[in-house]
Each structure stands twice: as C-alpha cells, then as structure tokens.
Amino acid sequence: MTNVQQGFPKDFLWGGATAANQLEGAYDVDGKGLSSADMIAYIPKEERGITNHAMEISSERIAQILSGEFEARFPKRDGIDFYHRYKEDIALFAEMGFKVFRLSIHWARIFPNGYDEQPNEAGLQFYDNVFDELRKYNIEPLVTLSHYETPLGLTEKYNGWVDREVVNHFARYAETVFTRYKDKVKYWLTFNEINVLTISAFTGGGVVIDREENKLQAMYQALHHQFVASSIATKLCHEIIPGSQIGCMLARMETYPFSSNPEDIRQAQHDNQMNLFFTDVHARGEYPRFMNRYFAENNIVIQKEAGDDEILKKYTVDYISFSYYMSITVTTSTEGDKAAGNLFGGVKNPYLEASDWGWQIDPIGLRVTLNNFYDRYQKPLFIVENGLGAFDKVEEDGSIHDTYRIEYLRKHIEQMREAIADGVELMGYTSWGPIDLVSMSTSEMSKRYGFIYVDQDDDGNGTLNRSKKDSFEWYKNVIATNGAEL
C-alpha cells in the first residue's frame, strides 16, 4: 500500500520568525556598533513607490546621517525593545507551544565594525542569555547569521559585499558564533533573503550602489562572495556542531503567466529561474547555464577566486528555507494593473484579494511553490517566514479581533498539510512577525504581523505593553494539535 502522510509529521517545527533589526532596539547599547538598518529612516506612505524601494541610501546621505545633518527617525534602532523585555516576550512564545523561535544575531553586536579582530563580549553574553531563556522552555532557536543587519563599518570600508574581505570577516564572526552556541543552536541559516541583494543592494549587503560604476556587476559580484561566505560557514557548521543543520534562505514568490500567451509563460518561466538561481547554487552547488547568458548580456564577469567553484560544490546546504507571502503574475504586454508587493511588482492577478499593503493573497500558491522546490531539489524545505501585515483595531476592552489573520494562516497551512500530502519533506513553519515590529520595508509599526500586539505607533509612542490578538489563542491550538484543529 502506498504511504501517503496524513497530517504534520509529529516532529514538526510550529513557531514564528524575527530579525534582530526589526525587534531589539538598544542600538547604541553593550558595545554595538551601527548596521545598514540602523541607517534607514521613516518614509510617510505618501513619499513611498509602489515596491517599496526606501532602503536603498546614498553616500550623501550617509555622510549627513552620521554627521547629524540629516534628521529623522529611525525605528529599526528602537525596534520593540526586545533587548530588555526578551524573557516577557519568550515566555508568551512559549505560552503559545513555540517549538522553534527564529531569530537573527546582529552582527555588529558582536563585531562592532565587522572588521574586529576579537569580539564583543557584552553582545555574546546578550544572545547567551536569550539562548539560556529559550532552552527554558524547551524552544529550539533558529539563527540567522546575517539578516539585513551588515555592520556599517565593512560598508565604509569596503563598500560592503562587494570587496573579497568581506568573507574573511564573515568567515570570523560565524566561526565566533558556531563556538560560544555550539551546545545551544543546531539550526541555523546563512543569509536572509539572498535574493534581495540584487534589488536593495544596500539592505543585501550593505552596498552603496551610487558609488559603483557598473551596478549589476557589483551586485553579483558581492553575491558570489555572499555564495562563498554561506559555504564556508556551512562547512565550519559541520565541523563546530556535530549534529547541526544549516541552510539557505529565499525570498520567493511564485511568478504566474499573466495569460495563456507563450510570451506571458515565457516571461513567468524567466522570471522563476532568475528567483530560483540563488537556492541552485546554494543547494547544487553551481551556477545554472540559463545565468551564462544573462550576464553576457549585462556585461557581467563575475570574479572568483582558485577554489571557489570547488567549494560551492562541496559544501552545498542542508536545507532550503523561505519566505512566501504572495505570487507575482507577470505579461509583456501593456494590459493589467500595476500590484503592490514587498520588493517585487507584477500586475494583479483576478483571482486573488489583497492586503491592506495591495500584496495579492494566494494560499495555494503555497502549495505549488513547495512541490516545484521539493521537485527541483529533493531537499528538506522550511518555511521560515508567512504572515498577514495588516491594520489591528484595539477595541475599548483591549481586545483584538484579528480574524483576517487567522484566515490567512489557516488557508496557508491548509495547504502546507496538502504539499507534505503530495510527498514534499516539511521541517517546519515559522509564521513572520509572532509579535508586532518594526517593518523591514516600510519602517512602520501600524504594518502588524503579530500573535502578539506591541503598543507602539508609527511615530515611535507608545508603551510598548504586549497583549494578545484573537490569533494568539488560534495560534496556541494549532501547535497543540499539531495542525489538525485550524
């Protein structure tokens, strides 16, 4: 008799996913230095572009910031207060059954300017006792090395990922990290969203595109160093953690043919491979043929290294993880209206609601996107960030109806147990934002993802009180019943 699986394998991993940047504030606390997030101010909704794009910066700009000459705020440096209140906040996770908490370590806690030779100990000790506070409750962590958060000081130095340093940099902050949490951490994951790098190169890598003559090749150029960084450490994982698990992570949105026109279909299947040409390289260990052409054509020579090939190959990762909050459909022609969506565009789809932030709603594109990863790669697969940023209304009583939350999740994960039905190897799902933060592409606050409600606005005021949405109790079931009640 065939084996189909019915349900969530019972070692399933349910909890939710964080960035450092986004959550812990004290930015100028214990010794840390300034990252690129800490340099991306506030824009108003009404100064922003349809994708998004308020992360890119100039070295202007950078100059007037550190010099004091250019004012505003910058909520990622105040983020939720995470810093001080990590054991209030880990104990609701664990109210809630968490499995697994993802996490990023801000690089430039522990490597002020990234370029240190030893490390900061007040910024080790900060991540020990959150580990400690985890392993508390029975929680495993989930740590992101590099997740939006490049140390300032390797962007003024050597214009971020772009310069070959970089990786020796990288390579000593991971092998600092592998050794103080070697008996604390055995998931872990190497750079968030990859991807993004050739979008905001300054959010990626901490690249300052102005100061580049050829903009693409500095963006691949830094990403084949971002590649080789992910193997090393992959390989020193393996060889500090006996036991450890460490992958890859993509942003991905599933793109869709707009029509039935093979120019539409052409244009989708394009669009997929230049997505998926990140997670080849991590997970086959090489660049795909289809990128040969598509660099001749930019003028894109990418530099490597005697050996680099040699160890993309040799130590490719042990799984892929990914966010997934809409699909994209794209057409060559000029018909359809222009979508919103987190950094990608795309026209919307007739099928599809929106959120309140016009990111098209596509449960089953879940689906697909898990069979065309597991068909393509064979490999355990992790959705390590899914959510619905919405506006939440405080009722008078302090309650918070966020059914539309729940909605989402539910119809996701309805078709998370469809996939692990069609035969796709699930490890595990981390819903984005398990409490409210600051947004990575818009700064905001009133963009609420959470379990969890944090009582600050936009403008920064507020208490910063948590209290539970109607999801946190929804959420709480799930786990417990380990998906079979949504």
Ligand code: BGP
Contents of the next structure:
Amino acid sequence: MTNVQQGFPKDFLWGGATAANQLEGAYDVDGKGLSSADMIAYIPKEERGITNHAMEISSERIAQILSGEFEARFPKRDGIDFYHRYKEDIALFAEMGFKVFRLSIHWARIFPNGYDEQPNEAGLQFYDNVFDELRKYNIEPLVTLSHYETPLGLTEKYNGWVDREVVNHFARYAETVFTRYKDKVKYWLTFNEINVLTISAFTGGGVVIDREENKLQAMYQALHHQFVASSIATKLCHEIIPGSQIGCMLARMETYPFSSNPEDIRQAQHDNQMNLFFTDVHARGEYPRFMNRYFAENNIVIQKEAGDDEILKKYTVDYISFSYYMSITVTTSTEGDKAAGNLFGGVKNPYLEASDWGWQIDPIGLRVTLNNFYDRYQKPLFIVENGLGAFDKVEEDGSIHDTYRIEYLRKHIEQMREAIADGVELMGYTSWGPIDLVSMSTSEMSKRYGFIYVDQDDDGNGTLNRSKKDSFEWYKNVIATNGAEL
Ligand code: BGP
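Compare with the form predicted on its own: the form predicted in complex with 6-O-phosphono-beta-D-galactopyranose:
Below, the chain from earlier opens the complete complex, with every other chain and molecule after it.
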C-alpha cells in the first residue's frame, strides 16, 4: 500500500516516563525546597479520592505538616532514591535499549521557594549529572518542567497559580533550565496533565482552594496563568535552544456514550470537549467558543492582561503529548455501574476489563484517541504515559512473571501501530513507571508499573534493591525490533 506507514518509523522514540516527586527521594537534600507533591504524601488514604487525583489539602493541614505535628503515612518523599541511584537505574534503562527517558526537573530543587533570586547550584548540578549519564548511552532526555511540583513557597506567598506573579517566576525557572541544559536537552514539556488543575487545584497548581471564595473562578484563572506561562516557555525554548521541541501534556480520557441514546451521545461530546479544551488552547492558541458558554453558566470571568491572546496565538506547542491509561463511559441515565474506578468518573463499560484499581483497560481506545487527536490538530503526537499499575508477586527464586503487564502493553502498542498506519504522526512512547516508583494517587509502592522491581513496601520498608521482571526482556526485544516483535 503506497503512503501507508507499515510498522514504526525508524527514528521512533521508545522509552519510559517518571516524575521527580515519585522517583528521586532526597526531598530536603542539597538545598531542595518543599513542593505541593511533597505535601500530597500527608493526605491520609481515607481522605483521598480512592482512584483519582482529586486531592485537596487544607491550610490547617499544611501548617500541621510544616510544624511536624502530622507525619506522612508513607515517606513518599523518599521516592525510590533515584537521587543517589540514578547511574544504576539509567544503566538498566540503557540495557533495555531506551531511546528516550522522560523525567521532570523538580522546580523546588532549582528555586527552593519558587521566588528565590538565585537558583540553587546543587540542584542544577544534579540534573547536569543525570543528563550526562543519559547521554553516555545516547538516551534523549524528555523533560517536564512541572509535574505537579509547584514550590510550596509559591503556595504560601501567592496561593500558587491563582496569582499572576507566578507566571514570572515560572518564566525565570524555564529560562534558567533552558539556558543551563541547552546542549543536553532537546525535548521539553511544560505542565504535566494540565487538566488535573481543574480537578485538584493543589495537585495541579499549588492552590489551597479553601483560601479562595469562588473555587471554579480560582481554578480557571490559575489555568489561564499556566496557559500563558506555557506559551512564554515555548517562546524562550525556541530562542535559547535552536532545534528544540516543546509540547503540552494532557491526561486524555477518551469518553464514550454508554448507549445510542442521543442524550448519552451529547454527554460524551460535552465531556470530550471539556477534556480537549486544554489542548485546543495549547495547540490552536485560543480558547474554543464552547468554553464561553461554560464560563458564562458558571460565573467565571478570566482576567487577561494585554497581550495574553497574542502570546497564546503566537507560541503554540510543537507537539501534543498525553497520558493514556483507560477510556471513560458516560450516561445521563441511572443505568450503568457507577462503581467504575477512574480518574474522571463515568460508568463501567461492559465490554472492558478493569485493572486492580478499577481503571478500564481499552487498547482500541488508544487507536481512537490517536486518530481523534491527529484529526483535530494535525500536530505530531507523543504518548508520554501508558502502563498497568498492578500487584506484582516475587517468586521464591526472585523472578516476577508479570505477563499481565506484557499483555496490557502489547495490546496498546499494537493499536499504536494501527494508528500509525491510519496516518497518525506518532513521535514516541514512554511507558509510565519503567521502574517501580511511588504511586501519585495512593502514595504507595504496591501499585507497581515497572519493568524493574524495587524492593520497598507501602510503609517505606525494604532494601530498595532493583530486579528485572519478565517484562524487562520483553520490552528490550520490542525496542530492539522497533516494535516488530510484540
Ligand atoms: C498520571 C501522573 C503520573 C502517574 C500516573 C499513574 O496521572 O501523571 O505521575 O502517577 O498517573 O497514576 P498512579 O501513580 O496514581 O497509579
């Protein structure tokens, strides 16, 4: 077949994805300040959304934490100690043949309070070391500027992203790291899952929502500031690093109607629009008209500064990245099993199995998502999170037979290959958690994603020793054959 890409492009970027706050540990080492992510570990399990990121925190709780009155249930702040073990871990990624490795720079390692005059040299040096180690193996870094890691100082001084001043602090942070790493990092992302800010303002924007009178107004104003900051970062990135590529990042939740009832069709359309609103702004450079109705109906008035619309329009992203774990099914009726555990609600899809945490597994949905994204934007796409969080069993001989994880990944990669043949331009794939790390939504280790097992339990006990699961050799072969053998 002419003009149909059979298989993966030869320069396809295979790898894995992580986040500083779930990986590094060393939360207060070498001058690092605290961040919103460091606080999340203190939210007791019973106060969390069981399977979602909607984790708010009160001003009182933050005060209790900072006074030492309130201990974290799990020292999530210790991550899996990548900070001291990064050479060992990167060697394992290289053994699998990674072409790219997604990580975030912990903003509070660079500017401990977020508003500091000078950057923290020890923090800058750490990432220099990590990038140098990656380049030893010709692994491209793919760097997220903020992965739910707003410095706590910005929460205390401004209540996070609700204050326009934080745009300037972010711009200075972006300029600092673009300049420092301009010869080492080509691929960048601005905000991880920017849509989560409108679900959990603290997780996404360091905003303590109980300090705000009008919660929705505060969330969407903070979001506007992140949109502007993302465009400013795009401008700076292109100016400082010629040939760089900078993208946005969305938690994509492809949403299906539960039935052919037009009411369900309309509900699914609305939910998809509300999720794609974020990439509409990042990729098209303007707010979509359907948001005007939503803002009007919810008494939201976005405060813009002169020039904001021009900045958004002029500095749109080079590519669109997203996380894909599951699809969502919605209905306006009372039918359907509302027990479906997933990020954004919905009902159980009778055609799909679910993970141990209720996330509905839908490989074909990834092909649908890729086609919908490409049809909407005609921009290159990058899957920067996909994977199966599962309980892993260590056998007597130390082996771990995670065939369920291989099956999940195999089926999703097959659908990626189909989407490429459909004409979608897919840059790469970084599976989430190539090494077991701390779960964002539970602050636990037992929800494991890795090809590499880490000996640490939900209470932080263990040797932290790394060992290979069956999926390690499987993924190594996938990469070696450029996706030909799954
Ligand atoms: C995404 C986050 C990641 C990671 C992933 C898996 O929303 O961007 O940081 O946490 O979810 O979720 P969890 O760790 O809760 O299983």
